[in-house]
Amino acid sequence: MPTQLNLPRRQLDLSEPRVMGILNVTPDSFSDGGRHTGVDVAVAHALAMIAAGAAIIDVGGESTRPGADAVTVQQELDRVVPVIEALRARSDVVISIDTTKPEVMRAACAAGAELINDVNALRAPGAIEAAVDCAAAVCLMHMQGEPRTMQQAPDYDDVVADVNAFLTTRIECCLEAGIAGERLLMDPGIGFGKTLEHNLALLANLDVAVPPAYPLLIGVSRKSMFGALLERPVDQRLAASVAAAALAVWQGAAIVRAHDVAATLDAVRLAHAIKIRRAAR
């Protein structure tokens, strides 16, 4: 498993698992929509997550929850660019832009973002070219369908094999376009066009669900699968979220995307420490 990720002007050390703090500057995200929509409030929350141990802040200006309304390019730019500029002025943390739009990718990277986190795996016209021109690192995520309808009837022959095949194809497209493999992360897309059984199958087989030559990013924080499995509302899913994060790190996850940074960091550090000692026995 790679131990670093190449960014435009530096490298992110992945010899130990890292936590990516979620900063949604949206009115309608499923867990924290509307809480961090002002620039000052958003930056204050980002700084709090950094103080809690986040190595990456993932800024998103469009909700990807099922049924969410689409936003225009200009709406998304107005939400994310001022936050990224203000945060970059206050911190040298790695900033990620959570977007599918090439125009937003370019503007966010010009403002200080170094990682493109794309739930559409750079499939939008112009997205690969934007990533190449920005020299940003890229997280390729698997999603069946599109956010507004992805949970209506997800179906797979073999979800683990299908996710691996999709990501392998997207890696090939990126490499052919000139994006170096050392700049790529993989995300199996828990909850994106998947039933509870699909999600559980992926979480049980992360070592084969994603191509092993690339760092694995996992996002399970407060997911609806915990509501389906445990009958817990969004604000009561912390225990399940950190348990799933620890299990992901046990299987090799390098980055865990989370709302609750401090608790997640404790869980992944513990899982990593035990994993290291098990490997050394």
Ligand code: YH5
Contents of the next structure:
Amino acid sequence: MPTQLNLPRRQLDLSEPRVMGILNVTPDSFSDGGRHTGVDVAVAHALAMIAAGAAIIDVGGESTRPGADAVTVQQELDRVVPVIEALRARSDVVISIDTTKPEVMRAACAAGAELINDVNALRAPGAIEAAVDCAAAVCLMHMQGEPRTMQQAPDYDDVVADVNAFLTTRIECCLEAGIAGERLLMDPGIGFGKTLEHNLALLANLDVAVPPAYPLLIGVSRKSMFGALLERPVDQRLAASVAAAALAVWQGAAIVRAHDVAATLDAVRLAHAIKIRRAAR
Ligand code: YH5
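Moving on from the form predicted alone, please list the structure of the form predicted together with the ligand.
Then the entire complex follows, led off by the chain already shown.
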């Protein structure tokens, strides 16, 4: 497995697990009652996650939660571009743009983003071309269906094999378009068109679900699967989230996407410290 990810003007070292801090810049997460602007609040939260050890900040202005409403290009640009510009001015952290829209990919990269995190795996018209032109790294994530309806009836013959086949096809499209393999990250898309059983099968078989020649990114933080398995509301999913992050790193995950950066970093550093001491036998 490669231990570097190529970014436009530098590399991200993946010889140790990294935490990607989640920065939602949707209106519900934007306001603190009016004393600060949304940009100030968002940048302060990003800086706090960086202080807690985040190597990447994932900026998202389009809610991809199950059932969420669609957002226009202009709304999304208005949300994310000022935040990326302000964060880039204050930190050299790797900034990731969480979007499916090519116009947003281009504007975000011009503002300082270096990684495109697309839950649609560059399937939108123009998205591959945008990623080629940006020279950004790309996370290819598996999703069955589309966010609004994907949890209505997830269905697979073999979820582990299907995810592998999908990611393999998307890798081929990217390589053919001129995106170097050294720029690609893989993600099985926990919770995206999947039942609890599907999510558990993927988390138990990450080495088979994901083409092994590429670094693996996993996103489990606070997700509904913990509600389904453990009957925990969203504000009581920290322990399960960090445990799942550790189990993913144990299986080789390079990057974990998380809301709770300090706790997640402790868990993945521990998992990695034990993993590298495992005897070959
Ligand atoms: C991911 O896995 N996930 S957005 C529902 C929740 C909690 C959290 C309350 N973007 C991923 O985080 N990008 C999202 O229930 C992502 N991988 C990548 N690459 C969904 C999310 C969430 C949804």
